[in-house]
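Presented as structure tokens, the chain that follows is alone, the form predicted on its own.
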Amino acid sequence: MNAQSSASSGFPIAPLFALDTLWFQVAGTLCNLECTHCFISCSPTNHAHEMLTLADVKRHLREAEALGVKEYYFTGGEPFMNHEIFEILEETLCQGPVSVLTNGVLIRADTAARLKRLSDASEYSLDIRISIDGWNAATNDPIRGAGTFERILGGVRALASAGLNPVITVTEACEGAATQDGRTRFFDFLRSIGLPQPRLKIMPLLRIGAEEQRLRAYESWETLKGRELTPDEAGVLQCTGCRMVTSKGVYVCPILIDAPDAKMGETLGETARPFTLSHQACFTCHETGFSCRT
């Protein structure tokens, strides 16, 4: 076997480079909202995986200094359900920098605040990454809720008075968004609510778990069966340079947390060896490039 396709399995094989990125699912999959396109299915209910405490995430953190890691992601669920986010914030960000992915629904003046004084007291940036599926709430609310629009635009603009500027995450559920018309639409909705220097992240559709059931599940061609990983293909991978700390342990990269397979030990010390690429979510990351970095 050489370091980019498998003989015996047919898959091809992502090497993992060096350790540059380390995410946290400190929400677990517990979510206040349950998006119809949630790839992991997050809801008030969901306890595949539960909330991380500051004491796991401090024992991780001190494995990742020791490894190289440069950047650390923490996502959910919803991380600012988590009681302990901003101690867990303000330990990370002594270590490097950070981004938090929410769907911005609980974030208020004060919360804001709190945020722009962790941000201002590191040397690291601290980013606020919110996900919203639509300029209106027409488009964006049969996807993450009746009302989330206008509490999404809050959260928003609490940040925006703060003096923050968060990167908002668009996926491809919203019709046309991914089109340059699309893009233009967004990047004039987001200065007409405050952003004067808007950014905007838009991502596919990864077609596993609440998706599957809201619009199709992966066809059966859609897949990596066969393929030979080149170099620069690889480079490209999230999973050639992440690894994602749950409750459960540590997984490949943040989408498969719901794979037992993609699980790979305990500490990130056991993860440090290459990832056959079997899942047809690997399809879509290798197809378009995709990365859950920001």
The other form holds:
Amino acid sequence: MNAQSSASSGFPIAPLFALDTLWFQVAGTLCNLECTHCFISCSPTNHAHEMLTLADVKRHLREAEALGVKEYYFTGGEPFMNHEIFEILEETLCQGPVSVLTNGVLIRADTAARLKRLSDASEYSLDIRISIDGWNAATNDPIRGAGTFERILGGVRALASAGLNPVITVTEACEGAATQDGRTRFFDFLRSIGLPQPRLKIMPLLRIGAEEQRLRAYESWETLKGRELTPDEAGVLQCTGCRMVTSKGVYVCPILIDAPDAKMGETLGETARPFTLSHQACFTCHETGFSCRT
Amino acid sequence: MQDVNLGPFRRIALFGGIYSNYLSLERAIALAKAKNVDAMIALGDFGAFGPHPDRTVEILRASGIPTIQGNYEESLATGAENCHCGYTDPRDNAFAQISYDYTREKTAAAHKAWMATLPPQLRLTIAGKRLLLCHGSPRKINEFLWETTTPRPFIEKLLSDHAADLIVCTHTGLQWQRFTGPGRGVVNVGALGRPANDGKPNVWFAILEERAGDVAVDFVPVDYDHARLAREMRSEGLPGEFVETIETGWWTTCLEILPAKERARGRF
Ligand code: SF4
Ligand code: SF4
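Condition change, the form predicted on its own to the form predicted in complex with its partner chain:
Time for the whole complex; same chain goes first.
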């Protein structure tokens, strides 16, 4: 199928080529931290999306199996605040590879050991991805909160001791992270904290949610209005291969869960249709070619 | 375009990415012949990484081995600026570019023209099972199908979307197999060009054959003169990181793309 633009709105349209990546907003918008750049403004009190239950996840997993989903991602909020998270991960790891996006603060030795057992019991990969926003407390803590740098490192070290090698995610809120020097500095830093095979993912900022107040919101020209998408460009956009399950329904992608019109249905099947890229965050996806997956 | 169907076979040898390792290719052809295969088929990525890319192509062309395009052949045939290997990390991409620029410069125009004539996929049957031979995946020439991130339901979807019982691929450089039923699944044949990130310098190909009415897979280790290849790579000025991989069997580049478990098995 060729990517097109919608004649009526002037925004390009992203087809769904195949549902390869299924996301679960497993902790809703509830988080133990309250980062100043969080694009969905998570906090201990944000109930915009509630926790998912094991039963919710199972229901969608059955449908995902029939659709031939390739991989599963769990995010929040903070996934380890969900009391059923281990059962959810165990269930999912029977069906495919899993990535969990966490701030790492709640990961202690017993958590890490349990995750390692889940990983060993599966024929698929379990990836834990931890967000940190700098090489030291001075760069990280203003964004993620006072004292969080040390607490995040505690989680990283617990995983490393258990034999799991987390992917470290850094946003461009950490200045210079995306440059070659920044990457090298991060790799050295990760080796120094006990990760001999450092794995790094740099993410651009999405100027929505809390980030609008921190640095800036999108400017009016930052949209895809009037733009054409080539099939190659469409293939790079994550929404041509993913959907996001939250307590409120199934959304187009992990980014737009605060946009009511990004909810595409209640079941995965209902969302197997194109989506109009009328949101300003779509501009960042298109400009940077980035994806939330690892 | 309709895929070419080569017909029924009893036993075939499948060569994954060769990456200009003409020395291991010579050994693999000899080993496959000794095992009485009815056919040998190469699944693309003849160049990259190693020295003197034309030597590999000349062996393939002289032998008449059926071949399909990998992303390397597609890129070389179309004059693309890079290999479309599909890496995400800047360091991996930088090394991929060194290897592509070298290969592109050293590949004869006539060979590039030949690459343009190769099909992207081939079909054949073994024990009545429909095999689909491709480079990365049937839907994308540079899709990575890794063992720990290619789950059963996804395999079933690929099989039904592409009217096949068994998908045979390469592109990742690591051999593995997963069956979802008798004669149904994915076999990644690994690579002849580069060791399997296990600390041993040998490389691998696969033999698929009819056994008890089903398709059986054997991965065959290939020992070859890797010290000679390493010498030639050095004298061609190829990166020391590549040479180290040939000598030690550990990958030093293209690491960021590895899933968690595959990464954990390697040294770097
Ligand atoms: S960025 Fe992550 S850790 Fe920070 S508030 Fe948002 S969900 Fe929580
Ligand atoms: S925000 Fe990005 S992933 Fe989501 S719909 Fe827009 S382009 Fe697609």
